[in-house]
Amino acid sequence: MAAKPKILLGKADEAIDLIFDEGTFVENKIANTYLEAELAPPVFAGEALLDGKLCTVLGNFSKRPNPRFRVVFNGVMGMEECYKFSQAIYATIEADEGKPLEEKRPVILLIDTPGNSPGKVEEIVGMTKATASYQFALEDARHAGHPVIGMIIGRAISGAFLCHGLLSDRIISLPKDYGTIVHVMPTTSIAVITKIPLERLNELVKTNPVFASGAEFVFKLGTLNEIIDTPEDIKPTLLRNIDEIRELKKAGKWDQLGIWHRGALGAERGGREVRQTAINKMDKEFKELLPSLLE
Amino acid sequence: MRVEWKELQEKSFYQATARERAIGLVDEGTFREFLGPRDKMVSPHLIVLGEAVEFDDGITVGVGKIGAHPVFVVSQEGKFVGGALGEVNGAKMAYTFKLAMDCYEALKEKYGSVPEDRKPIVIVSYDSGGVRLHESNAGLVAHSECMEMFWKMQNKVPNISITASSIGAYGAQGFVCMSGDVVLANDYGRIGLTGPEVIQQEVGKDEFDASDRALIWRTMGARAKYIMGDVDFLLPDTIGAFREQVMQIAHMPMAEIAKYRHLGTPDLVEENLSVVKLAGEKGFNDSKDYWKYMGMKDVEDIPEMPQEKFLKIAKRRQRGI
């Protein structure tokens, strides 16, 4: 009989001592620069060594809640956590700043948040400048050199995977059978909202995967990069990518990574053709346009 | 019936169509729009879906002029499927940006370094809940490409946000709004990023009552956001309005431009975290209290009071660390 799957999602800790080299993830570190603890308790902002190289470890645990902020549950990324990962960013650049493009130190996201706190003092205070801010830190550590991977280990749902991981270099995650979510929002609510039956839903999604929900479906959207078979497989994949990113920098290949390079797989993989259509056709239309521009 | 571009500077901003909005922004005559109606480029998935589609898929982009300044609009249209992002309408938001920096880069390579008084400007006009269902997935990956595009704009393409529309820039839209260097508004602007019903939905309705408008107004209604520092210019809700704020900002230096910004450096991440953990410390449950803290009176008549009113009392957070 084969063995259970084993389940990732909510348990972060386990996916710590899986992933990388035993005993050395340290938290609120990052070279020099020590974070504030009581900030942000629901995330965990650290580094680790993997392989015997030092990481910059980004995610969120489960069952760790805010005490101040009452609607920062069950890994939901709220203001202090958006927060707490730019300075954590931040002192990563920092750290390797002046470094040789091999020397920046790779970010490993390791994705499962739900989504963002829906509460009103975060509507009140702005949790759109946490999340924005959040990720522009991540574009510039990427710009900086720093190999930034996405590795979805649970959920990687809507507004949260926006803002933590879709902006990264590469993205890989595990497969549907451990338990991993990809989605904006199951298919049963996407029909109450849209007030299209879930029988047609679930029918359409077999050709069609741009509402579907699964890593198998956005994959072929260019949402990831790549989908692993098994838990083992991190390690192996997650160093893999860190070489061949570095590799990409080095040689300026850009376009072969980060989220524009999705959209051109996304079209590669049949699953965003139209995204390509109109930005082919915008772009005659603009060149035409451009030496009137240039007057 | 074509409006012309003289009586579009008197019309109401929020009541504008997004083509209007886009046509009037910049200089008369000179808006091109990219993928037009003409072009029928239709959303193939509502199509499959048995939905209503609009040739424009509800977003206006082009390219116009103010001065000798390019002005790239992306202006979305609230009326079609809430103004929200898919497949197409996404990608046509995200590549106007691009071109707006291929634009930037072509300046760059005539002049030598690009003139300010010819830098290439961005506007959009957000009317918009963010991601749409129809095609979730499509939706939205076009939201992170807007936003890696603005990572690439900063201290080079002056980018302008504008909530003044009837939706709003809500949802992913929220963040997107917030991203860009200015942000202007009129009494009707909204910036947020979960909705009232969602969080009633997700929450309970003690943490939030979605059929109270009162609330919604003062949690994230254009004069709470400006109280906040949030709006930087809350203005008349006429395009002309807009037009003139506009031209104000394309005539400053991009580093002065630059100051504006609410987020995206180091520095910028604490002046906001310090809110943050005010908020947390002081336990604010509504936006009366921080505008209490902040030593506004009559908080309750803020949200009614004249616009004209409004800008003399309102006490605004200070801006740096």
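Residue numbers count along the first chain shown, from 1. Since we're looking at a predicted model, the values are computed, not measured. If you superpose the two forms and keep the largest set of C-alpha atoms that fall within 1.5 Å, you have the rigid core. First, how it differs from the form predicted alone.
Once you line up the core between these two forms, the Cα of residue 283 ends up 2 Å or more from where it was. For residue 177, the Cα coordinates differ by under 2 angstroms between these two forms after the core has been superposed.
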Contents of the next structure:
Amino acid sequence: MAAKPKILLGKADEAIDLIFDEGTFVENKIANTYLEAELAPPVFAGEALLDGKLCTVLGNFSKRPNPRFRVVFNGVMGMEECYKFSQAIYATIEADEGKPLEEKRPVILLIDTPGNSPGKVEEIVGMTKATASYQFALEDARHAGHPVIGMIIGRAISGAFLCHGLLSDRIISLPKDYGTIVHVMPTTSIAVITKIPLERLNELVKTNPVFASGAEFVFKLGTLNEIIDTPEDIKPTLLRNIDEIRELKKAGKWDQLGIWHRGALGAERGGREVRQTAINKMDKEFKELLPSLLE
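Could you present the same protein in the form predicted alone, rather than the form predicted together with the partner chain shown above?
Next up is only this chain, free of partner chains and other molecules.
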């Protein structure tokens, strides 16, 4: 009888134990910076060794709710969670400032989130600013030379994935057999927004990479750089990608990393066939319009 796959969905603590050197993860510490333990309890933010090399580790942990915000549970990315991740990123950048590229510590994002679900208080206080601060932080880390890798171990859904993962240099995922889900929103929500009947959407999700939720579908769109076979493959895959990202950055080949490159990957894989045509048309129209704008 075949052994059941080791599901990591909802188990970021087990993922950390599996991926990083035993006993090396220290929560709420980045170099000489200590993060407030009571801030954003639903996430892990800290540092660990990966094959003896120091990394920053950020991940969602669905087993710990946020007592200050009732809607932040089950791995949801809320306002505090985004701000805590931002703090960890800037502490990472500061710790390695002035070091050569090969010594810039990697930032590993363990992704398992059902999305953003802000309540009224978060919306009023500044949820959008929090998510934006995290996205800016990740971009700053990338351009400071840190390899930033998103590792999907469970759910990668909606706006939470947009800020926690999508801006990585590279994104890796376990296959759907391990419970991974990658999509913008559930079909019920898509039906409300697009007015496409739910029955039709439920048919589209079986074949169309835009609507389907499995990692294999969004791979065709270029969203993912790689799909690995098992959780045991995560560590060697991360190590290889860290080396490759460093080499590309040293060579100045930024166009082969990040979100822009994933658009090109999607075109190569047949999932974004009209993307470049649309970009070229917009560029042409803008250049034609530019003289009148400058008058």
